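The chain below stands alone and is given in structure tokens; this is the form predicted alone.
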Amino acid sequence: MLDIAFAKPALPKSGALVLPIAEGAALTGLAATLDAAMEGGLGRALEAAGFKGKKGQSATLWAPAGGITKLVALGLGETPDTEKLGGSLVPMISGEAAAMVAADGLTAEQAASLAMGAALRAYRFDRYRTMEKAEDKPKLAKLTIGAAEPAAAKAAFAPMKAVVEGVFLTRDLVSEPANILTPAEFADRLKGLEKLGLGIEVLGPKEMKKLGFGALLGVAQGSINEPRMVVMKWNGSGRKKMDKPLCFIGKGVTFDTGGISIKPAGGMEDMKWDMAGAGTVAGLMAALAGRKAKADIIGIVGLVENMPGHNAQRPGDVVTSASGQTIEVINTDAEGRLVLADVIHYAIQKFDPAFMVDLATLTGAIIVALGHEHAGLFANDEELAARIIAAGNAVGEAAWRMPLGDAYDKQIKSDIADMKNVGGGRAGGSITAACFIQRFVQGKPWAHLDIAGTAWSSKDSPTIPKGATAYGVRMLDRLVAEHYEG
């Protein structure tokens, strides 16, 4: 993680200087100090560049004065979005080893938000790059935020930093190749979260068989990599016994070939991130524990690999879920819902949660419907759905409410079992998948986020480099912070 410090604003003796400037504003603070040192040269240079401080506008000066190697002026506009500003400045100064941001015109909270944006954008997954040239690597190692109230800004940044670390955990997990991140390896890494105060319990095939996890184990049976279920507990209330904790559940298919219903070869490498729902739950739990959330929270992930081995599940097989409901498996590539069925039942029986939110890269159909701009949200509880959407909008993780209903649910009726795992065709595929999951929630308040279109990005955005997005970590952390702590 980028080393971020807070200090009183001062002209740096070396490295880069970033000057956020409001639209139409005169140069003040550190910008005015530098302009004086340059005998008015900064103001003249910005005027010549047509820089007016509009949002998204920037101007660069090289070696403007003293030991400063690079100066970047960034427009705040009339209503600054400091988080995006922090993210957008990182690529502009990545070639410098250190930089100072003159945040003297910002509040302590805004300065912390800027730091969070910069930290999020500076993420890089380079674990397997062994021959990268030095000039191709980003050099930025330290960013100092020159704040009017550095102590207050640092205090405001502390919980944000915990969330950033949770986001990075998710991005790391989702970026890992499937030959490294098997279900067992995933579970082992989550054991490491005990250092944050999380209680971690790992269940293997024997334990899950005793629990009757016929749906989850059916998905896993074609792979030599055995499945795991990991339960993460955060006792933030301090009570000896959890009473109706919040519960977050993640689909963790560490690689999805489709099984016997095998996927096309083109793009199948992307299926290493079919465990992004589980990755999000892991990062969320790390964030909540890291910032000491005052709530009782359970995170559960079902971890499997879906392979077409000699013992693989066949289309037409019937499995019995932990709930006792039977499922005719029409398509072995509709496997994530089978994993969730057993994990959700376990969560209800074991913890009697106040609500459940599951996250899954569940269907390509949701990408057809919503593209990559929104996750699909399905819910049986109006208040929970509204709170999730609001929390997502607040942090830039948009969700769109999708319908449920009997007309869709009827499509998963089976001729020989209680249900089948897919509907009658391609139409409404994300909805029939959600209807399938709903059959296991027993009327508990529940929301399902289909993140197939939002878990991975093919391009950079201000706070998200190309690759794993960690969609959902910040949204659900915000949901907990705003409504369920105290």
Second form
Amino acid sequence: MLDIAFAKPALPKSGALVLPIAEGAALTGLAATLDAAMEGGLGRALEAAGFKGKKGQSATLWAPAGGITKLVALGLGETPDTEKLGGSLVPMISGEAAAMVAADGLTAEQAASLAMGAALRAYRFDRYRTMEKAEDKPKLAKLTIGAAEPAAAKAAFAPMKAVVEGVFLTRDLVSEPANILTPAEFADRLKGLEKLGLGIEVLGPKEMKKLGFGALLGVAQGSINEPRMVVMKWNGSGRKKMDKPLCFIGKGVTFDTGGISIKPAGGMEDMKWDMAGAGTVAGLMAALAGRKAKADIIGIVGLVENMPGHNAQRPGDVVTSASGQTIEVINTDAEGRLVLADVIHYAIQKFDPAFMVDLATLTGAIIVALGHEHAGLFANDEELAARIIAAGNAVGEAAWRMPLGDAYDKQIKSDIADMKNVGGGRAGGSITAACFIQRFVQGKPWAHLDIAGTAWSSKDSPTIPKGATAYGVRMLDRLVAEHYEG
Amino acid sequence: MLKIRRAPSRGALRLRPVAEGHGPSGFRGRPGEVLEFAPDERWVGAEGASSPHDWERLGAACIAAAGNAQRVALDARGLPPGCAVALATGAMLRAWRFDRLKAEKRARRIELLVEEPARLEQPWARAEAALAGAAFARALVAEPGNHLTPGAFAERLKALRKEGLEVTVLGRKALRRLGAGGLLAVGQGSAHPPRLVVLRWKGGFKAPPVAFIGKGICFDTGGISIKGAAGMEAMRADMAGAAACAGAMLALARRRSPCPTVAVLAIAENATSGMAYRPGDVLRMMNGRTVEVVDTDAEGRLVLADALHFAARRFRPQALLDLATLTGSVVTALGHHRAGLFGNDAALGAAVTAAGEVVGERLWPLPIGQRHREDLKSDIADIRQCMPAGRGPQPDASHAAAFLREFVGTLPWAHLDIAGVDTAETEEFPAAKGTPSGFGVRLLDALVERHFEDPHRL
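Hand over the structure of the form predicted in complex with its partner chain; the form predicted alone is what we had up.
The next block holds the full complex; its first chain is the one shown before.
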């Protein structure tokens, strides 16, 4: 993670200087100091560049004064979005080893959110680039935020930093290729979260067999890589015994070939991130533990690989889920709901949660429905749904409510079992998938986020470099912070 | 035609909604159950029916239970008038059939049995207006493409003059004068040139009208971006949006609605030929903007764009509502139970949704996001009509809505993508499975009645 420090604003002796400037405002603070050192040169340069401080505007000066190698002026507009600003400035100074951001015109909270934006954008997954030359790598290692009240800004940043670290854990997991991140490796990495104070319990195929996880094990049986279920516990309420914890559940298909109902070759490499739901739950739990959230929270991930091995399950197979309900497998590529069915049942039996939120890259249909800007939100609880949407809007992770209902549920009636795992072709495919999951929640408060369109991005945004987005970590962290801590 | 009587006529099969169980027979009164109680009497499970929509579905179930009986009597004696009317409405919707092109015509004779027929006269007249609109729309949708050409469609609409509607038909020449580049381009590949048809109902008070805009593609081959052969025959129904708007106008006229309304119907055939428009073509639309064609099978949004602009500029309506079988994407999103709702006005959206709930034509809101609009940036024109294929699954329903929004200006607007519901594919609809549902007619009629008929609210 980018090394971020908070200090009193001062002209740096070397490296870059970033000046956020409000729209139409005169140069003040550090900007005025620099302008004086340049004998009015800064003001003249900005005027020549047509820089007026509008949102999104920027101007660059090389070696403006002293040892400063690069100066970037950034427009704040009238109402600054400091997080976005922090993200946008990173690519502009990535060639410099160190930079000072003059945040003297910002509140401590704004300075901290600027730092968060910068940290989020500076993420890079380059573990497997062995030939990259040093000069091609981004050099930015240290960012100093020059804040009017550095101590207050630093304190405001502390919980944000924990969330950023959670986001990075998710991005790492989601970016890892499937030959590295098998279910067992995934579980091992989650074991490492114990150092944050999380209780980690890993269940293997034997334990799951004993629990009757016929649906999850059916998906896993085609792969040589054994499945795992990992339970992460955060006891933040201070009570000895968890009472009605919040529960987050993730689909973790470490690679999804589709199984016997195999997918076409084009684009199949994307299926390494079919575990993004589980990756998000892991990052969320790390964030909540990292900032010592004052609530009891359970995270559970079902980790399997969906392969067309010689023992793979077939279309037409009937499996018995942990709940006792039987499922006719029509399409082995509709495997995520099978995994979730057993994990959700386990969560209810074991923890009697206050609510459950599951996250899954579940259907292609949700992309056809909503695109990449919104995840699909399905819920049986109006309050929970409204809170999730509001939390998502606050952090730039938008969700759009989608319908449930008997008419859709009827589509997954089976002639041979209690239900089948797909219904009615492509029509309403995300909805019938959600109806399937709903059959396992026993009427408890529940929300389901279909993140197939939002877990991965093909282009950069201010705070998210292209690739794994970690969509959901910040939203659900916010949900907990807003409503469930005290 | 339905007759309201006190007792069944001779030879009629009596159909009784029954909510209680009947010991000896094992009948429990549950929905879906039918008991052959006597040769001339069948019981139909009615347990739990409460909303008007429930009673409509029950009426439909009665007809389904009647087998081949030509004369049936719905026994609504003892039911409140609202339930009786809904029961009869559902029955009429279910009994509708399209046999114009069959040698054998078999119209069922349906009676509604009530204690006091006089009390039902008024509410039934109201229901009949909506049913007439629905039947008109469904007959249009059922017509094959060789029968219902754009010219023939316009002729059928002209017949609405006798109902008191003002009907104006604009042909190719007039459309050229208007610069309707979208509608003309889509229609140029067909031997049957396009039309823009305007239906007006003056209403009873002076106010800006409510405008319905309909997509009327009489047959959609896809054009040069031709569709796969499988299922293409269903594309005769690609004018269901225009048909629904026309049906709603008929319903409003029949019941002498006080609200001024107008319907603008963009009617064309999307055919393949040497004259057809091509992917890559750039069109100049009626509002002067240029559009890059990416896929000639995304033709609906092109004809609607011109119709929306025409309606907005010519009539300055208080609300614009467009109906179109627009995208396959909305079917993937919502299936066959709900239509997709898009728009720019939350209050209008809520009113439309509520009207849909009343008549069992249900909607679900879908987004027009920033990204959806950005995806339509064109390198050569002001906007492109859709995203090129081959880059993974795409939210085409939202793209289409983002495209249409560019042509409505600032007026309150709602767009109903009815591609999944124009044909009754599920038991949710009273209409028989596989028949045109008439989706939209009763919704628009109910919307106007509930929301636009009070001159003091304007």
